[in-house]
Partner chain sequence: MSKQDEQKEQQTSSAPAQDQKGQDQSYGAIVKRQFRKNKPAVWSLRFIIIIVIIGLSADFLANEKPLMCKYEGKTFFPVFREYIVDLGGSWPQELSSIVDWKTANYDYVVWAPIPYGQSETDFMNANYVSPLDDQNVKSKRWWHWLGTDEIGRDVMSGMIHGTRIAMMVGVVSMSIASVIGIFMGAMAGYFGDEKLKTSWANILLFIISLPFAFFYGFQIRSYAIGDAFANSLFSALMQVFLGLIIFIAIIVLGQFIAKLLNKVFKLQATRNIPIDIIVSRAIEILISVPRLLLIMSIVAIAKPSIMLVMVIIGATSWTGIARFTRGELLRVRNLEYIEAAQSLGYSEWRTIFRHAIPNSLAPVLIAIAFGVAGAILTESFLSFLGIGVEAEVATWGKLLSLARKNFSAWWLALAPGFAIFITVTIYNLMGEGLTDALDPRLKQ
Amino acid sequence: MFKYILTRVLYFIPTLLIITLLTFLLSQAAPGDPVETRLQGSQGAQGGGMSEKQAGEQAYIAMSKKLGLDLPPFYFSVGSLAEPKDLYKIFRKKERENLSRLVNTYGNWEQIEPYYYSIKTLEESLFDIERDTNTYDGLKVLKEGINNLLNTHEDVAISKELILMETAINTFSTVRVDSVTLIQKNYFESAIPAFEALQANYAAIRANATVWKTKIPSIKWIGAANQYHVWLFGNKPWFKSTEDPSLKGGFIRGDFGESYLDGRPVASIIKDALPITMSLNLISVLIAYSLSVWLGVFLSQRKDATVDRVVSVVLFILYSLPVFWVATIFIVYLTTNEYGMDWFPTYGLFSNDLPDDASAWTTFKDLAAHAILPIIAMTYGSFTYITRQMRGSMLAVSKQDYIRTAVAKGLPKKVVVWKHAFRNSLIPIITMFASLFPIAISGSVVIEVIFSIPGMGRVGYEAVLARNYPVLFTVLIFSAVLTMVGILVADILYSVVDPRISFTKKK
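Throw up the structure of that chain alone, the form predicted on its own, no partners.
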């Protein structure tokens, strides 16, 4: 058995690596820009002066480096011959994705790169133009055009924007020099060279297209300096302590990154939430299994009797009640005086007015009062299901030949039921038990949200709503790890319940 457990634990390593890889790929494909999310969108708006724009770009770059997004995604890149190796150096995600689409359309990065930087140059030249009633409309058209060019790769759309921008930038206004002299003045004259360079660079893209490069596959080796490696293993020295905040420990060393919402370490969020969820679920599982296993055996010995029919009907009714509905009923009728009785607290795990120096007994009573309704809501469904499964399993085992032999030998009914039938009936129940570990997180979402319990379920739910991917993916990996642990525990329990089950090869 020890050899089997060691082998399974060793299997966990490649399995976990595959899970982390899939999780990382999901994070790469997730919508939105994590940097802008972390900055709460304050740096993504157009407008303001040159100093504000530069400050916004610097803040964006600094946050990209802090989140580890200034590196290529993986150890290697798979794409076409046209795709550059260093496209990741374009920090803004939308701009990087648009440049990738341009490369896949025309295949000539040598011309696309100058085109991109000519857009940036034109954008900077607009800051030198005085903003007044004479330039307001033109600047609006030019800024919208620049934004659209950075986010489109289609020839029709780009050509349309360039025409609109050319019309705006070549608009002349009549200016009176003195009482007699009138001249035509172009307020955008300083931006004309940059715009002409932009037009020339785009013409070069179309004229020198090498579409054939997009048809040839290419693999480019990056190395260990990539986002996945840093996210998983970190870039801190393994045997040296360092306080450099720019270095990361990596997921396997407990550094799960920072929340996009408030910058709080994800490890701290999980540390606060996980014990709450696991404690509530542990109590729920102990109650459900201790009662349902006994009740299932009891009902199997009274098949089709009145008590069996009545209890079965009650169990089916309980099983049909949605958890969110039961939890809501509890809150409405058992926690308020308006519709029912104010017997229990409405939300949370502790009362707001609980003093900091409260005794252990007072704290325990307050916690118990808050936890009773959530635990009941978490327990009744699994209690019903396990009872029915245990009853059915006992009935199936009771028809086996060895049970009839034990009865024919004159063994007491108690011995036949609990020594021979009961142990073999536990196999399906143990199989169900393996799924309880991941369900401890996913199954508590509804309860924790309704009762405002700060556990893993609520943390994951709020992370989904806020697109807080570091928290969300950490919860995902924790669920995967718990699934593997649950399967291993179930396998061990199989051999404990039935010694005939062996996981080692027999010679």
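Provide the structure of the form predicted together with the partner chain, given the form predicted on its own shown above.
A lone chain is what you will see next.
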């Protein structure tokens, strides 16, 4: 038995690995730059002086390091021969993607790299030029041009931008030196070499294009210093303690990272959310099981009686009622005074106006009032499902010979039903326990979103919408572990209830 459980637990590992890979792939495919999301508000706009610009870059680098996004994504990369290995060092996601497109068009990173850096040099040289009425228009054109160059890969757009910038940079304005002499002066003179280098570099890209390189596949080995590895296993030494805060523990050491949105540790988000979902689901499953097992047995004893027929139809209708409809109906009709039935609070788990020093009884009353509708909505589905199964299973068992024997030898009906039939018909109900787990977690998304309950389902839903991958990873993996543990527990219970089933003899 122990060996069986151990093998099963070992099977968890590949399953979880594939889930992490899948979600990681999704996070890579998602649009948007998480670093920028995090920095929003705190970062200066495009304009501003050199120091501000540099501060912005510094902040960006620091944040991408903190989020672990400054590394190449995976252990290896499948790409074309033209793709450089160190593209990830271009830390801004947008610029990186644009360069990757350029590489994909021309296939010569040797020329594209100097082109990129000459844009940056030009940008820096512009900071030396004082902004005044003479230079305002020119600077505006140039800065916009640089911005556009960093975000476009199309030849037409780049050429157009370069022409615009050329005219701007070669503008002479009339300056009065003293009361008599007027001279023509170009304020951008200091930037001209940088611009010419940029033009030359772009011409070189087009002249030395090696498109064939983009058609040849190449697999590049990157090694353990990648986003996935650091996220999953961390880069902290395993058996030494370090104080370096930049090193990460990795997912398997309980360091789930931090939320992209507000920097809150994911572990604390989960710690708040998991107990809510677990307890709501537990209460709902307990209610469902205790009622439906009894009801199932009761109905099976009155097969084809009016009670049985009526209840069966009602159960079937309940079974098909979509949870989110029922929840919406509850909220619309029972929680406001619109239809005169303001019986329950509308949203959340606690009232906003609940005082902090409220007595335990008041808190409980408040909680119960909030939880009753969600719990009903969560329960009725599994309740009908289990009842139907229980009834069917009892009926199947009642046809068995040993039940007839038990009746024939004169045992009281109660003993026959509860001791002989009931125990044997429990087996399918227990396997169902396992299938209820994934349903319960998916179900909690529905319930928690509609009733605004801050549980795992809602956390996961919000993480999806905000593309908050550290949170989404954790929610998905926790749910997967819960599901697999649920299935395992069901299998073990299976053999406990039915001694004929033994896992050790198998194989």
